[in-house]
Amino acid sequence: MDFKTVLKNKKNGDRIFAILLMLPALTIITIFIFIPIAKSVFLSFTDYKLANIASGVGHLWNNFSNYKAIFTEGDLWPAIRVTFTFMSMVVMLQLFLGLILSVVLNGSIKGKRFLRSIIMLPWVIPTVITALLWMWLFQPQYGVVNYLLLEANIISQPIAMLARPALALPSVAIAALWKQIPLMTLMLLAGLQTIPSEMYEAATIDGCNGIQLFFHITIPFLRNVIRTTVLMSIIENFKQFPLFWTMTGGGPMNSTTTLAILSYRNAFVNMNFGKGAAVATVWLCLLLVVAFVYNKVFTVNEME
């Protein structure tokens, strides 16, 4: 047996070994992700309602009737607008505040180790508990937020923030920021600690000020970390459900009805599973488009 044959057999063996290592993970992903997604897409083309299930009819293929319904009834477009508004609001503020906090915690402040530990508390609290906590804080009669605003003479009487269409979405966004900023801060802080101190020292000797150091050294070195953390934040907030359902239920006047809420209402409130699956399919497609465009923009900028 010559050397080429041995090398080829070794490569084939390595390939088979790699496939065997990945097989358990691929099996789990297929069972718990790919198959449910495929079933949901299939259900979106059927007249799958509770009444049909009870009568034993089962899945009735109805082509694009569910999609025609969700696009013509008038609930889908507002839900898309609310979803994108919420996602954009939270992601931008989260990145901005996360950068500030990570730079502060990376500095030479006292007790920074303690602060790095305690800042993660909001992130480890379950989302439903976070929603209940902020519902109490926004409560008009005895909530802390209204009390502070009244004491500062910003408002003259308590405001039911979660009951006002103009304030409900920003209120949920505040709760989302409070919970998600710690993880963003921790990841950016980890990125900051990989930047060589010599880069800052050399730039300082050359006469760069703090702003120039931030934009010409910190941001370029954090580019890949920012790309990953922002994409994670986009996905997290695009599919946000527990905060909305617990705090507002999609109200008032559908001002906080996202695609997640709309899909849930159709499937588990109205018991029209086919229609709920159609909303979920549109939701998934939009998320894939957003993720693709986001990665494309980053790739183009890297090439430049």
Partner chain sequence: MKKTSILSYFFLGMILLFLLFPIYWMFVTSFKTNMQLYKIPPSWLPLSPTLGNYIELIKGKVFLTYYSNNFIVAFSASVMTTVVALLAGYSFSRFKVKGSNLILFGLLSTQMFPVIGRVIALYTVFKSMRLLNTRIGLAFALTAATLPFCTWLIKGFFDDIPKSIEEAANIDGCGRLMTLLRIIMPLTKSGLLAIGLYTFLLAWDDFLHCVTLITSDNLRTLSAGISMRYLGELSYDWALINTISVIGTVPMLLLFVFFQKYMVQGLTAGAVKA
Contents of the next structure:
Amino acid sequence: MDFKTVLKNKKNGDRIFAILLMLPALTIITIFIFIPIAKSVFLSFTDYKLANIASGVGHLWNNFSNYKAIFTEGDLWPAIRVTFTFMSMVVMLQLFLGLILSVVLNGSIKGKRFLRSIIMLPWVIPTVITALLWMWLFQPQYGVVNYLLLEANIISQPIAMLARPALALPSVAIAALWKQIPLMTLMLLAGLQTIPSEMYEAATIDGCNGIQLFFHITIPFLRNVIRTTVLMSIIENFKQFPLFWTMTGGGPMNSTTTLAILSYRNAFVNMNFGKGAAVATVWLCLLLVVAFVYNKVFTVNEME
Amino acid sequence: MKKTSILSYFFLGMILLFLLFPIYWMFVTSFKTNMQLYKIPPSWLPLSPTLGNYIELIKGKVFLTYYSNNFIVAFSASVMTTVVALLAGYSFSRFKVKGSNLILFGLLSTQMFPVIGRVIALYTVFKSMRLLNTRIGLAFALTAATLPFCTWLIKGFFDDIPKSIEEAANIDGCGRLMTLLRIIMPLTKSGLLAIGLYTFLLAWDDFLHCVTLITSDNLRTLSAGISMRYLGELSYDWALINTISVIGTVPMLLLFVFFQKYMVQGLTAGAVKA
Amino acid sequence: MRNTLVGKLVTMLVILTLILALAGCGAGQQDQSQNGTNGKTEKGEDTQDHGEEAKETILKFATYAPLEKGLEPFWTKIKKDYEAQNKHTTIEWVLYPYGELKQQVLVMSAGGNRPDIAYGGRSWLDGFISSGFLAPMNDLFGQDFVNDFYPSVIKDMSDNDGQLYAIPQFISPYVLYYNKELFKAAGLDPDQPPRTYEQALAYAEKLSTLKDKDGNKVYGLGQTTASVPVSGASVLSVMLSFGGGLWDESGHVKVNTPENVEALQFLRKIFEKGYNPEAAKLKDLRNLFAIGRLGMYFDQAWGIGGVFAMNADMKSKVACVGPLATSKTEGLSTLEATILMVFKDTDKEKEAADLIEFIVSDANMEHYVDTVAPMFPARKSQENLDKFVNNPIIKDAVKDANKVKELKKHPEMANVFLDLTSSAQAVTVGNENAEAVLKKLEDSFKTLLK
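After the form predicted alone, can we look at the form predicted in complex with its partner chain?
The next block holds the full complex; its first chain is the one shown before.
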């Protein structure tokens, strides 16, 4: 009886209905994301190695020694540096190339509908396959990239791109760019299409040239799209794992050991789950800081 | 004017080469024999194409197992995501319960967390729920991973639907759930398709979840299976690797060719509005 | 109309999800029962059979081998033959791909679900010993059986206290494979292969002047230095040959020695002169060797199988010699081996040991070399077996197979090897000073290996 009257009240009914609708989503995310994250942070403060599991001891509080270890062993800072270098390299180039490509494809180019869909192809190629494909292209002795560079006389000896400390990271970045440029272009293109063409016409009559148009109309209009896509791209590249794991495994000389690789290596290669979780926790904090700063910068700019 | 157009054609040509040549090369390589493909200078066309690699791949039954596992997992994940995101997205869009914005923001922020960061603990959670080594467990994990973004996307679609439609339906005597399923849902078909496809794409691409949560070879999905099985123990079999790449890519290419309108609409709608 | 259609569609989807969910759960349970509850069913059967003479034994054998095309027939035969001889024993494979097996078996065992026996590479032994899942073997086998193995090999299979934890099936030091045809083309005598590092350099010089038929460079001497642990073990072999190593006489970490410097300088030399493809994996070297673009390279005996898989014509063109000598040693290497390990507290240790003795019996060893790949035996009584001494590819190196140095066991060994290969990269592609690199390495090992 009581329940029925509650339901009859429209507002209450709406509220219950709303919560019921959310419930499946909240349950799934709580079980598979929130709890694991919380548990992972907790594990990072414990001694949790394979031997502990084997002997049935389980995880024991270990007085920050995982953190002490990762901060003193000297692998952490290079990994942070590599992660940031990779992320900024890929995000900036991707934005730059994506912008040009989308502007070109938005212009009057023959067959642009076809081109727009065909450039999307790399986006649907699975990441592990992307990694293998680029390993094959970069192969020093019989890979096609080395062959072309040799033919063009850019290099005189075949170079193992993925084995040179200075070249490995850029090489992985190329593979990442290859897979990610399409989506970036697609998003920017969608943004460009919302710009009313009268804006351009009016500005052209006022005597603006192409570059002025770009900076005074295109960029301001794209602001929101850029903000979203760049944030998505930052997050994705900050998290990148399969490309590195398949292409370089973190080498040579740790020049491609990102936080992802470091964490995975500690947890699943050395079977020290606590330490792996500690790296992941540091990484999580960094990501939060980056996202926060990024949002702050954008909001401040908007206020101006 | 002329100059810029030549420049833009040049740029377009270069970037098309960069984006499309690798895919072309993957196809060409898969039709060569191992000894042919180590030839330098390479032959740019498969001069004496062979299907041997494909036949060998299909003969090894494991590959088909990986393949069908990937389909099962990706399909279940996208169906689950679509249904759950539909309900949640509608709720977030229509009923402004106290704190619902905060919840949505909280959900979205999980999208930032690195998978490796939680996969260690996810393993123990899976173990205690007896979900380790089950395809449905994997599908749940992948659903959870894409759900926040999909909910947010589909919420945008609901936001575009005027409230007056529901009010009219209400007067006609439709209950809340009926209104959603009969009246509102058909209006967001393209959005639902978009999130379904998006989830399928991400689930097909998954590597880390499968590597850690599935330990039984006959339950593995493609990406994990490839990297564990086909990279060769004693030598690289590049012909076979390229063949697998082709076969692993084709479903995605087909999906994209047939449904690209929806994918593009769905994904860009969110970004442009935000 | 449209609304009902959509309604149907949704219902269909919901039903499909449910079916899939059920199917998935079902499959999962099945799988778990396959993997997880074996122990229980066995125990059930045990009690049923109680009182009867023979009890049914299921030996859970964790291995990658039957997954590999080339190895599958041999292991299927082992299973069949052994089960025919032992009517009440069934071998049940627990299969994981090579790259996965160690981690998976450890995780599985930690979850209370251990196999009875495992087959793997020597490099896995450190991790397995430190996990505490293995059964000590000193009392599991007869003294005569154990004493038949080379002492250095037995030492390497034991923990730091001398307790034996693994029986090797086959062993191999890093041997030098060479391409006889390329030798002829370079004016070298294929029956006079290099015996010392110095000679190898001279041979490499000549080989590297060759071009293949498309005009591509031929590499003279391949030594793996990629970012994988096995490359580190191989680099350590070079150090051992030059008289170096990781520990001094008294067992303290000592890496920055003139001997190790010399070894790294050797690596730099073959890199700078273009004899060695940079930072190559063993797999890369085998591919290059298979297509005739590499004259000589260091590999484990069975690695040549990868070459033959790529190019079967090579079978008649290759041969190998044992570890090369330097002014300090007669040639010395780390030991690579395929090993068999028994798990403790399974109540089936004796049966597992019996199966191991069957696998390493003369007949099965000969059958393996005959049908699968070149291998060296680990037992003194087997080094004169016909199939080994008359195998055209390995006959020269069989007697050198025990030129190996045992390593201390340490759970961090995989990291040690990764650091070793990193330092090899540092002096080659990184162009750093060998002493400085070794000094850094010594500092890091002092904490890693304490």
